[in-house]
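Encoded as structure tokens, the following chain is the form predicted alone, with no partner shown.
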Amino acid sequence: MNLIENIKKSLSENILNLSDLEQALKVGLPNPKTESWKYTPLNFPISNYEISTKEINSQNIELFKYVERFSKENDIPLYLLNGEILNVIPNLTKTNIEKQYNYFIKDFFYYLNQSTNKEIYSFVFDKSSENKNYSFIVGALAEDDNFLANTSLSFVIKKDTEIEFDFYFTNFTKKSFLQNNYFSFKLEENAKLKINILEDDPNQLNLINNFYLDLSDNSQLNLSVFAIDGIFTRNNIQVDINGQNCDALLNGLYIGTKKNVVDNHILVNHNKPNSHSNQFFKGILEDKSRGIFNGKVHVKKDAQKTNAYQSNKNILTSADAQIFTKPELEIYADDVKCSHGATSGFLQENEMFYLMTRGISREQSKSLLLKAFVNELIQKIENSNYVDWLDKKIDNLI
């Protein structure tokens, strides 16, 4: 494969973890007859493009300037820019540990992100990092077209601390680009979190993002994706509730425009009793647009006075837009509330016409009745200024 082939040209034998990237091989690229990416087409020549060697230093800090991000009170924001870090906050290290990916899509992308990650990134969160949010810009550069880059970080929220995250995902070339991430969050005891996750970036930029998260006892996780742009996303979303007492909330909205593709895969192992998560995602399918939705409920035997719940609704805006539903339970205990539904159409026209006949334009019918049908999402946002903003970037799209 010329991808590996140009890899091995363009790093040295101390930077590549050689196994890694042979299992890459080995493993090969997804194609229809995978069943993860069943219908999910790769739409760029991933084949054929190279590793990013550009020289990347504390200067190239000044192209996140213009980055458009919200910028919350007592926000601390971290660049990393092809998966270097630019500048330092605290609590951050770097070292050799021993990755713990325990991801249930081990793909080509996998290896290819585990074979030029010998070191970590590894952030350790304390009660002492409360009342902050911290922002991670994640930055794409190269010299041209069909370069990637390989992101790995790690996270610790320590015992009985609470705390914000924000993710933001940019091209800075504006050629075709694929940033491929892996995040790993481990909640201690009583450890609260929340991360919101935008992907609104449509220059050239290809985004593979894994979020890997293991819940202790008494642990609380609020996350939301909002992948409203970009030519193509595919979120791999893992949860591990290995605690009792555990709450996990996943929430996204996807939003689909020309011939992109965007995909969602969600996972949420119950491997103790007596905890509750629920999914809620909407997407918005227009033009010529693919989305996929894979969500998955596995409840272990011993996971007895298990509460999961998901849901998926989609609205169509074209005949030639499409949607991929697949919500699952896996279901091993018989002490347990669970539930799931997916529910895909077309926007009603009879809805449109009542609109119509109080004088309102086609046009401006359609996008009051997609922002109605986000609004229900959007609003489980706490922050109220986030969600203005966030309104904001949406209406330009519907």
Second form
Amino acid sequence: MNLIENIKKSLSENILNLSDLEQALKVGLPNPKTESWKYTPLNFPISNYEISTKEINSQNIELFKYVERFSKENDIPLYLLNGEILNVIPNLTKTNIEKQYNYFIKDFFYYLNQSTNKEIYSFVFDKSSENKNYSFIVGALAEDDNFLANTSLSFVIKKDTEIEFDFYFTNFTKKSFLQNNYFSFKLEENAKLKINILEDDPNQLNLINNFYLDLSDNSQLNLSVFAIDGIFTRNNIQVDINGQNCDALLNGLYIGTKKNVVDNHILVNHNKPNSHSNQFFKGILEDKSRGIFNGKVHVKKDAQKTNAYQSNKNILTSADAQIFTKPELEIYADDVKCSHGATSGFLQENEMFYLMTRGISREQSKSLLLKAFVNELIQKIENSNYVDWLDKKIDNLI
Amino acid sequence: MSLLKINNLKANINGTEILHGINLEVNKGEIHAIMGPNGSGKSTLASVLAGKKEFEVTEGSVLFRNQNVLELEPDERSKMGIFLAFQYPVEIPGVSNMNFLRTALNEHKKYRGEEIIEPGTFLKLVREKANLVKMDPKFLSRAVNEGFSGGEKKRNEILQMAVLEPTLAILDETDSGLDIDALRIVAEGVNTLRNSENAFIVITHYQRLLNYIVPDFVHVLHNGKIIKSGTKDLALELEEKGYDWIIN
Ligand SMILES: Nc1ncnc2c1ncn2[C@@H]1O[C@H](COP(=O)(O)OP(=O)(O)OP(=O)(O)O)[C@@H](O)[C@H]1O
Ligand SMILES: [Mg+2]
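For comparison with the form predicted alone, please write out the form predicted in complex with the partner chain.
Entire complex below, previous chain first.
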């Protein structure tokens, strides 16, 4: 495969894990027969991609705009461009990769990511890191088309620590870029983590994002993911509830336009009793876009008194848009409360008519209704900076 | 002067003809009442006038201010001055009443080439209008009609009418579901808005409303046709005798 050859050519052996590269080749790209990729076509020419080895040219106006946004006191931005860390923030250390990686599904993208990451950056946050705004800007700055970046980070949230992270995935150029990202999070006892993930593609970004979260006793996770119109977006989010009395809230919004593909694969494993999880995802599919939602809840045998809920609602605004939604409950404990529901439909004609009889145009009525549909999710975010940004993005789209 | 002229209007839904040739002329300053048994086509007529796509007009014409409106979208008709108060107002979760009303009013203003209204000025205006229909301002911050009681929904329709100040308002059973006080309030709202330049079509089953909103003409719609027209005395007669004597 070209991609593998390209990587071998561009990187010297001492920064390359050759065996992983061979493994990637052996496992091969997902295809329509691969169960978890059945409805998710790779709608970009992946085999032609290359690793970017050029010096990063940070004189980029779009990048400056981001830098300006995070210049307030208490803002701690970390820029990861083309897979490289651009600046240093507190709490940062390097760690050996193996330990962090056991949980992820070992597919093509996993080996691809590992092949160029001998060491990964690791962050430890404790009580001294509280009350700051941490933003992770994962961006692309390519000089040419079809570049790939493999990013890996690992986070530990220490006992009793409460913290919020904002992630931005973007492309600062008009060149086509593929990000293949792996992030793992360990929440120690009584830790509270809030993560807002904005996948924001003004240009050509293909995104494969893996989030793994490991929850210890009494920890709380509140994760929101907004996939806003990338050419290709695949989110794999796995939460392992390995403690009791945990709370895992996963909220998501995805908007597809044009021929874009947006896919959320969610897995929540209840391995211990007495915890609560909730998946709440909404999608808007326009034009010829395709959405995929696969939400799985797995309740292990001794995870009694588990409460696990899931909801997925979709609006299609065009007859050519598609949604594939599949909730999966696998329950091996008997004393649990679980529910799931999925709906998909077009905009309500009677609502459109009502708005229009008041003088509001078809386009504007449509965007009022879509805005109402997404507001339920946006309202869950408290960070007003983030909400403003998101609002603007969504207004441009719908 | 003629405001609305409906000529031999026929309309289908899913291939079934509901309106079989309606003729009606409404002049400025007039109030017309339309009565008629359930299922006779009153709401269908109202929907066709407002521009509902599901109904297919197969014959006839509708002139509003001498312009054929049948080809126009509902929002264009609204901006020209047609308003429909729905028999069953639609609930729109997530859209605040205030935002909805302001967006609508601004569209009307833009159409007339006027400056759009500032939020502060709008707030004052809408409070004033809410007062006119004795509606608690707290309803303004709620989602459009969501969880409103039947009567609250009807008042909200009149509030919208008061804000948009239409030239032709069609009130489809705005009186049903209203208690006696609300009925009087709604009627007062209509009477306050009434002037020599606008007109009302009031669809109702009950003569009672017509004590408050006194019509110039009363029409009976039956089986998709206007089978009898008269003055307000016709409504009294219908109240007393029912419809059988006209239908047969
Ligand atoms: N979407 C539809 N599909 C099929 N038939 C319809 C539809 N809408 C209306 N109709 C039929 O058209 C006829 C007229 O209905 P319409 O609602 O206009 O009556 P109405 O005079 O307003 O009655 P009411 O006094 O009960 O409000 C009825 O027989 C009704 O069943
Ligand atoms: Mg009716």
